[in-house]
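As a starting point, one isolated chain is supplied in structure tokens, in the form predicted on its own.
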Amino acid sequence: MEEHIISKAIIETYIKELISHLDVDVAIAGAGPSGLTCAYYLASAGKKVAIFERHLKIGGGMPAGGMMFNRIVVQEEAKDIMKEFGIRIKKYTGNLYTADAIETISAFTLKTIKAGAKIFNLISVEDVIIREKKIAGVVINWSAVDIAHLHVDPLGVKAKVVVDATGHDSEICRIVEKKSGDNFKVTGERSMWAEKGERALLENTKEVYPGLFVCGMAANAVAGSHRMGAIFGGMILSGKEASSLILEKL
């Protein structure tokens, strides 16, 4: 077995996948729990979905649980989705359940890929494509390019819909705020208040600019609502809600 054949297999099959996903129904920035949930339901409905994750790992903050105790809490409302993904949950008190953070994000990742969504890790969304006051795609580059502060031109991906699932920083919405030329503003998230943050999350999950949807913590950051901490039911429900709204639009 020659090393150059191994190298060719990696490069050839990766490039084939990347070319295939330069024109998609939905481009999602961020492979955290809300982005993965959104992608899963969209792909299960037959939509072509690409997720671009800037980090090496998948899952956003979920694998770390709360302060690196890799357990998470979800509410009763998210229990059915957790069961759909085959995740073991245990009732803690009232309407709260606990789950293993690593098991949860692993299950979400695998089920999302099996549903047909493609995840490209180590790729950052550094800009958006705007045509006639509508988001028409994303601009991508290797994350290492940004980290090393190299001057390397990016590539473009055409998408009917773009989803900002980048979490607290709402990175895609920040780009649109800066570059759209419209009166679009990102308020920024407020201090931690789990109950209020969770209640606001589904209401904030919506199309915030033509062709641009938000889910997960990005939704609360754009709207100026509270952060929630290591409770993830709202994040998961937000991803599913975003998929439903996008399917209606498409």
Second form
Number of protein chains: 8
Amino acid sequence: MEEHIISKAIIETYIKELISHLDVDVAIAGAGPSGLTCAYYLASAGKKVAIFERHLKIGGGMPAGGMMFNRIVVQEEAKDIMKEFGIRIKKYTGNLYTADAIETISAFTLKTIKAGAKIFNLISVEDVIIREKKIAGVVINWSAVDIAHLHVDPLGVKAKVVVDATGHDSEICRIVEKKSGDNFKVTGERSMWAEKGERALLENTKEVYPGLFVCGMAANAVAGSHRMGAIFGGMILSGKEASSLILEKL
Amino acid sequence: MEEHIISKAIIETYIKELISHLDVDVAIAGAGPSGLTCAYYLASAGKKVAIFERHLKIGGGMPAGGMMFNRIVVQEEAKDIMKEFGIRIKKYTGNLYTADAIETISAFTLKTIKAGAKIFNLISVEDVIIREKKIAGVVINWSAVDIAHLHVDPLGVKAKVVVDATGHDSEICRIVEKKSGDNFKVTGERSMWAEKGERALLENTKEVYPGLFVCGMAANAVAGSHRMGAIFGGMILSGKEASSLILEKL
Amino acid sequence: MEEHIISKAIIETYIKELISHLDVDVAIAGAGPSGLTCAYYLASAGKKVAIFERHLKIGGGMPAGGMMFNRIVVQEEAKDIMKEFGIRIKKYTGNLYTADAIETISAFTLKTIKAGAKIFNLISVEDVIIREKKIAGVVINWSAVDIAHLHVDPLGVKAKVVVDATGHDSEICRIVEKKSGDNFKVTGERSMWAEKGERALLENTKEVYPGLFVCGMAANAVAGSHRMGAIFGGMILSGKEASSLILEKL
Amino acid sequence: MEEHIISKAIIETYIKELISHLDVDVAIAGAGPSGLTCAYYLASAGKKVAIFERHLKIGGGMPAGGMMFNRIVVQEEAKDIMKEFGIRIKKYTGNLYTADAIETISAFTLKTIKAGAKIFNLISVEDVIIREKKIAGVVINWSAVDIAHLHVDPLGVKAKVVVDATGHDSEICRIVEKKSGDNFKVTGERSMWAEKGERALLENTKEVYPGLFVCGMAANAVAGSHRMGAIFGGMILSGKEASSLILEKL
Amino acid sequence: MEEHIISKAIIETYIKELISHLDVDVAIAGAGPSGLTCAYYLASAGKKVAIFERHLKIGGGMPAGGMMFNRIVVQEEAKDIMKEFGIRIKKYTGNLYTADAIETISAFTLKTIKAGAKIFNLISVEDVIIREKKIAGVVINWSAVDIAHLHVDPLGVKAKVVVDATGHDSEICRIVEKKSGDNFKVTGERSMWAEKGERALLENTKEVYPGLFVCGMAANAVAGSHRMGAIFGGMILSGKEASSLILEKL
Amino acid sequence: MEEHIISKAIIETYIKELISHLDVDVAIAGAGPSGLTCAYYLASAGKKVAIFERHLKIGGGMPAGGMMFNRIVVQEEAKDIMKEFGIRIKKYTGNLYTADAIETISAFTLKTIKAGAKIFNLISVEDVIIREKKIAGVVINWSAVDIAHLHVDPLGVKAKVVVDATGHDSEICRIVEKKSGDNFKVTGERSMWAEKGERALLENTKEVYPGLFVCGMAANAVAGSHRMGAIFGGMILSGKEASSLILEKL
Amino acid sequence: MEEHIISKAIIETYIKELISHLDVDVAIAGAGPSGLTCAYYLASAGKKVAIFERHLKIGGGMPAGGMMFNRIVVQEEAKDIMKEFGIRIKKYTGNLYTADAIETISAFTLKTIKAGAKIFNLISVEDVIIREKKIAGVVINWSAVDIAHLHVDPLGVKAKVVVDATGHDSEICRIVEKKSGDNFKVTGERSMWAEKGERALLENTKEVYPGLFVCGMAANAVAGSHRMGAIFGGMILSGKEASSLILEKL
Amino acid sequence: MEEHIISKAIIETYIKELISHLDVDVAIAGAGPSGLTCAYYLASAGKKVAIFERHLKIGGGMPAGGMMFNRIVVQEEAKDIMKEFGIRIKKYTGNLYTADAIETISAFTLKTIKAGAKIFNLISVEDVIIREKKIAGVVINWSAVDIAHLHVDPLGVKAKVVVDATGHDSEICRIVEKKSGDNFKVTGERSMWAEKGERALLENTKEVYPGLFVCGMAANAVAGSHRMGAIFGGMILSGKEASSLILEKL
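Could you output the structure for the form predicted in complex with another copy of the chain, given that the previous block was the form predicted on its own?
Complete assembly follows, chain above in first position.
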């Protein structure tokens, strides 16, 4: 058990995965609940999926619950998906259920990876590849490079479809707004209105630019719909909806 | 689906858990691989276990693999535990196996929570409660308070046993060294020697001060043993070993 | 006197208050002189009032006086209110009186709490809840979360009326300007002109958007009126005026 | 109502107070609960007292309650003092009472100022004046100077007695330890043990160096006693005790 | 020689000056070469002048010379003023002279103070007082307050005339542009062209808004003229020119 | 071997070079691959060339390769130049070759210096000199001055031609856009499209404003063309092309 | 008046001075009141003196007065020197006089430069040159280099005598303590006692290590004497005393 | 020329090198002049050498010359090596020669790589591998991980010999001092004495702990010898000497 053999094992097996995922069916930016759900259904359908997550941690805002109280709320409509992921939920009142935030995100993560999607954490998407007004991939870099203010060039990843699951900031859409040279606009999300925001979410989940789909909070942000509260049903359903739309297209 | 009802659901269910865990059998500091394993076996044996984790993310150094290449290595001896947790491993060479770092940590987290342990993330242990030269609990605070340089007092949690699973820094042992007033010393870990470090790990897993157990990298740090490389077999076994010793005592 | 019982006492009694104030008559953002005065008169009239204050400290700019010289000045018109709060004032010249800045803010705070309003410090208002172009509540989070750059979702609080008492930045109005999607504009305060600014203050204290009232320096900021100097009479009168307008409406 | 007249009013009345307090009976460092209580009783007894507080806010850790839950706990023994200050307390269990943290600190502050003590906030004590192994005053500076890394010399304040009420760090004692050249040692507080810590507090409240008294958490820190939890009874009693000892001496 | 007497001496004599300068003929923002020259001639003519300088150091960019090489260059036209200030200059070539940067700024500072102007360093001008579209004074604060991110209100100073001598940023003019509500625009300086910039300087030195004069680099910045190089002749002449224009008006 | 003689040797020989390069044929901002190539060919043709580089390190993004993997890729077209610089390349596939990033940049740097160009590192270009709508030089300063937030004036360098080789930000063009007062616009680069970006590069290499040439990534940024990936062929060819255009003009 | 000629003038004349001062009679670290006084008398006696000052500003703590109130106090004994420097003083009480802090430091600076000493600001002394247990010079660097965390080597300056006039930290003595390898100890200053500190100052002004003299606050810091308050008489006298001792030795 | 093919080319060729260098003859920490020289001679002799350099830039302090004046000085003794590397030197006086700092470091870097050594920049050595009191390799990590405060485990590299060429801090020796558990001490360098420091350098270049060699400034730091000035002859000779000693041993 020599140290350099351990090093070799880690580097070789990781790089094999990384190189294999330089050319994928779907590249997803953001490993929050909607991105993971979308990846889970796509991978389950046999697609090659890479998720690039800027942070070390997986799960976006979910593992912090609301105001650091690590519980989450889902509504009736998302109950079946929660069960499919094996997560324990508890009825609270009306059509609301609560669950442990860390249990939930761990289950989503585990299932998604086992379904065949590969999560690359600590990597951020800093640009897209664009060809004749169509997204053709993402441009990635170690996120540590940005935090450390280092001057390091990124690399390109080819993808048939790109998904913006980056949440409130809809980062990928913002990049396209700024750098495509086309007339693509992000409206920005409106103030909180949980119910209306949840309802709008499914409609907003769509292909917003050729080759670019958007789901979860990013979807409402692009469309200028209301923001939801700390409730995750619509997010999960949006991730699933995005996977259906993408599967139709691929 | 009104927003304040969602808020109420989250706060009420979380606080019920928090209050219930102000008096536990075992309080574990650190939700890395050894802390989680220890918690899993203790909870499975019916003990009331609270894990306090300073970061939002769960898993310590594991989800980053080695040098941000998110794969991990375990050796033959840990194979059975990996299987018990349902993690896919792949033979690399000799008695070494590789696994996906995020799959591994998600599986550990999920199983541990389902076994009944409660993870409180974003909370750090900043002191211990001590009575007549015996650890009687931990002193906790939101870790955001420290990062934001706010002047906020902590609260106390009663525990029959406290586990230091905080890794290289062996933070809880350092607190006891500094604040118990007793002649308790932390040696500090020595340079890397994967094999010898792994072997020493099990011996170093023990009750180092009345009421305080230590496991994982913190164990080697306290005893002045060699540091392991990016290999996690010994860490997992150490977590399990700690649970056995604690069960004997409780 | 066990530590975990003390912890339980603090958590339980606080959370009971917090949950009780997730649905209030009036939510006030900012515990400076105008916000406190407004809260005092509303609570005295039997309304359920929650004040959310971003900082640990109460009082906005008042406890620092002018240029860190901790004295304040009020004019004749505010004399009666100062007396109602039991604050000692001293005639300086003409219609100007001086008072100890810390005595003044302590008296305002104490009276307001005793009148029944609840102050939640260390909590910031990061968004509003909006329904059909009407403010229906506030979206709150621990302010430490923002300072520590953590990714943590906020929670929603229902309120019949929201008051922006955040001072120069008129933060709540800025949020409505940016996120309501409506044609609501904040002008921003003009340069200092103590006398004119004081006179404008009462007129600017009003309902600026359905469900949203503004008082104190935020009122002048929204309306584009002149800024006052380190004189607090108008601020206090503005807080009282806001309470009257709100009582008419509720 | 011209601006420069307002400026003049503030500067003149403040500076009159400051100059008057350059020569006092007692200079207290720290405006937390024990410092305020001590000042209240001394001022009530007719002594000239100046409190220098580094922060803008008054109250030390009290206004944040425990873990940002702004409630505090006091025990039976402190009930009378709480009543004397007009603070509403509520029985929790056994001999424990809870109170609103902000109400409590506002009441302490207000009473103390009305009793005649002067609080100078935003000013830190960065050294002591020493004469023939006796403390003869404090050396003060704007705390903004230190935060802003400016090179600005401090000024000296004469005092018959100096009180270290700076809490856990026992800052004034640390200065004397480092700069007196005498064999004076600060032990540093030990881990939490609420009951024992509370009991030790009164004994530790004393004159620790000629001219220097210590009270509140600083007292336990100097003596190496256990730290209390988020319970404030002992702190208040310690402040009162310090005032008695000082009155005997003056 | 007691410490508190020294403190009293410093505070009393300073505050007397500060209060005396709350109502002045001319308030100058910025103690660089043009501000000092302007103040020197105004004070010599018997006007009451206060210079507010944000930094501890006096002299703006002058004491650093060019690229930290602490020499400066002046041209023939400024020779007489240099001599009037007693500064040693040395012919370099053509009509260019060099001088020691620190000697130069010390001489300017000393002469200006001796002529009767008062320099208040560590104080920044954060707003102006405005009455009926006319500048009537400045709003000042300790600059440490801003650096330390403290919430402290400023104070107002009455002045018949205000001079913006803040250099490249023309800070006072920017404030008027943003906060007067009038149609006053700052163009911003253009790229370097030493000769043309120097020539434009005298023309740009003028009353740019009722009650507000501008001199030195701020003058070119307001007018959109070219920037000069590390040459100070024009700056000094501009300061003198401003003083003449102001004397005509007062 | 006395220390002050060593100091003298370094200062004298450096300053001789610096003074000699205050008046050059070509001043290049940025010592990345395109700037160095351009300098190499100009110096080889006998022109006096100064390169000003903001960082201590030479080479821009090249020495970091892609994502910190320090290899670079060049295509067939750049093969001859790579050979001219003596760099070892290795065929990868099709018309792509790889090379060691550090070998490549060292060879470029060394050859460029030996050809007679002088590199001044740690110096940034913070403005340009402009005469009658023509660039006539650059305005330089130590970059440490900016990092350390010091107030230090820059110095001017005369140049017949200025080259913007600053990469993605096209810093010099941005300065001209902002400070020339003319109608000169920088479009900003578009998203990644390696092939199209490479092809556009040569066309975009040109004189964009009288006296100002642009090459490398800055050229595409100004023209709004697509960004290339971590491929350096076009960059090198662009640097050579810029040198030809400049030689025609000089 | 071309920009590069101005640049040349500044660089050439500065560098000539710098090179000339690489070999001096006396190198003084710190341009505060004691360092300047020492330099003034040495230069007046015909010695070649270089003062290296880390900051842009000259004067140490003097220009900030006490607590940012920019007045200073001197006692009777220093009256003659103040007059020699042409500074206006005003009797306050007993043997205490006050003066304008900025007038005072400007006068000291100007006189010292005119006497022939050269001040190099923005340069810090980061080490000494030592030969056979004797100080033989100083090691200097741009202070911006340290602030900007750049890796830049320093240069050496030869000096017959070195003076530590760096104030409270006695930086040069600390370097000798740490890096000489000899048994040289700095005691560190004791708490404030203005009178005793002033009296000790003259005795502590001496050659503390072969070739190294100390004056001003650094002298008391080395000897472990009491610290003075914001009174500058002793400092000035100490600077003069140091010059006498050095002149005897040279 | 697709982007993902470019990515693949870079990743594959880099990782092949990295994996190949997980088991080397010599691992050198630090790519300054002594480390590069040592690597050059070792690689020329056919040894497999990896240099790990924490920074993006190569060359340590050399490319900044002295005080940012980018020239260097070497003495007669190093002339031959300078010539071997093809660097142009110019006689200054006596036995001193000057050279362009960037030319020098580029030549060293280029030659070393061409000789077969591999430089891995952006990677730091954070620990050593130790076996039975003998260094057996280094523990590496991306340096960005440390700057970004990420929790990421390092990897191990096997080496027959390790060289500490990290300069003044002698980082590797400090690690061995702290973490070997053996009685190994680093003395720390003494003040500057160029001549004596240069002479000591060759003697100090040696095997300081089994398997660990030290050269360049680190050698003097370990032995407590004097520090050299900005002169690089001894550093280069030390690197060569280290290579000879290592070749004897391998």
